[in-house]
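The data below hold one chain only, encoded as structure tokens and taken in the form predicted on its own.
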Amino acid sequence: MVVIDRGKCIGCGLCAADCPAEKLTVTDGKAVYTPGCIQCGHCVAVCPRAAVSIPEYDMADVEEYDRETFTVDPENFLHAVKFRRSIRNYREEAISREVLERILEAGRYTATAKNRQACRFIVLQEELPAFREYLWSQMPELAEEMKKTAPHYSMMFKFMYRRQRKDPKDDPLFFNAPACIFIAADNPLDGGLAAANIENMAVAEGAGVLYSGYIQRITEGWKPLKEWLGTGDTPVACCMLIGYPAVAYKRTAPRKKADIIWR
């Protein structure tokens, strides 16, 4: 529930007219709060007197809004986006529980469908050795079972079989990746979505990933590896792998002029 402290509303209104559900209204100068909202926190956050609260959220997260921290100059980060590359070559170098926590709080902030908050994130690190070894080992299983639905990637995850198998340091899924972020969520636009969050935030730390959507495909598709992974009946909506990029890039890529259609 939404709890207003009445001692500290004022009655501005600025909390029901920014309300999505439309949940909040004002009676006698204070604001009134109707069950069934969606908890987007948008009164929380427009509140002038911080006289809104939702006890079912960690409040104590909540922070004030200060231009200087939390603007970001439009030129430095569309730089950013263009500099961005995707990583296939890491460093040796594990990513620290707390640079990954930081990294994945952009993640949690992301906007969801509904404000369901539903994504799931699942760090492999420590056990990233265990898990690509365990999938390397179903790849023939798989690569047979897919024949009968997706023949052209059968036939691809055969030749990365035997290619990684021929030498396991060749390992064209996983390359040398230190750690593997995967993101399940019921509707998939919120896990790209989340990605998205985190990538920028990975690459703010130094780190750079490489979205997967060969691992993403065969995990989904293979029972064995969702029930190691623990993601339940959840589709698995991303795979990202993560590190710390042994390449040093110079300058942005090219790319294609963009296909806009202004009306």
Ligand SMILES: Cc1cc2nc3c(=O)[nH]c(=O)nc-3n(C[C@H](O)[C@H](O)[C@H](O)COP(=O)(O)O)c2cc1C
Contents of the next structure:
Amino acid sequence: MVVIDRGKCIGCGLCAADCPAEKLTVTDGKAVYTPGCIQCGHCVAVCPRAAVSIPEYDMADVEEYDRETFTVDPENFLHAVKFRRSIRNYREEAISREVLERILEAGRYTATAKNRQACRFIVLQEELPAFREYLWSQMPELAEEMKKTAPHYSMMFKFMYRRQRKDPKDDPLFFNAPACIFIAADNPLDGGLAAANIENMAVAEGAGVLYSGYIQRITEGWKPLKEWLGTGDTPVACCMLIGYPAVAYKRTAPRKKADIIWR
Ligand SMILES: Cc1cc2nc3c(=O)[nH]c(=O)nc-3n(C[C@H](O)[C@H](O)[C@H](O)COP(=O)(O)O)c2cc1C
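Switching from the form predicted on its own: structure of the form predicted in complex with the ligand?
Let us now look at the entire complex, which starts with that chain.
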């Protein structure tokens, strides 16, 4: 439901012009809404008089756009993208709840297909040691099970298991990260985009992440772990370890040339 404050509406038509569902028109000098949109909130964001609201959302969350203060400099942005690194060496320091909440806010504000906003974020910090131990305890059984479907992974996980059991500090899956964020999403791109925003925000907060394809694969493929996480039938799209880096990079890592077709 989109609500127009007719007292504030000046009938400029900007909301109607920007509505992807074409559910807004201007009639007799006022915006009029026909139900059935995806509640993308563009009408709220574009209105010059703040005359539009969507009661299903917490409208107190809506912030005014301050073009003067918050500019994103393209050079700085690309610099940040290039200097982001996967972190496999973390300081023994927890991330405060306040910082984690700010980091997750970047995930919350990500684009989602049909504006479903259906990602679920599972943050493990206090319970990460318990989850980690549970995953490792399940490893022999799940690696054995994988023998038929993914023999290469099965062998590798068995090797990792022996290594971790010999020295629990030598953990080739969790890298002693203090926290871990799982993203469950029906649409894998929704989960991936949220993860990228979360990673960028983590870096801005002085932290760093490692996408763990291994943990994601193990968790998604092993029912007891999925049950532990509480993601129900929703696929685990992503697992990211997160913490403060104990490593400082001095320069960018080299990359292949981009594969681009210009037409
Ligand atoms: C989807 C995805 C899954 C990954 N899974 C793992 C993993 O399981 N273990 C690991 O050590 N690194 C993993 N990585 C990190 C990549 O190896 C890393 O991004 C790549 O080597 C480039 O390094 P950079 O991220 O520092 O630029 C993963 C990265 C992505 C994007």
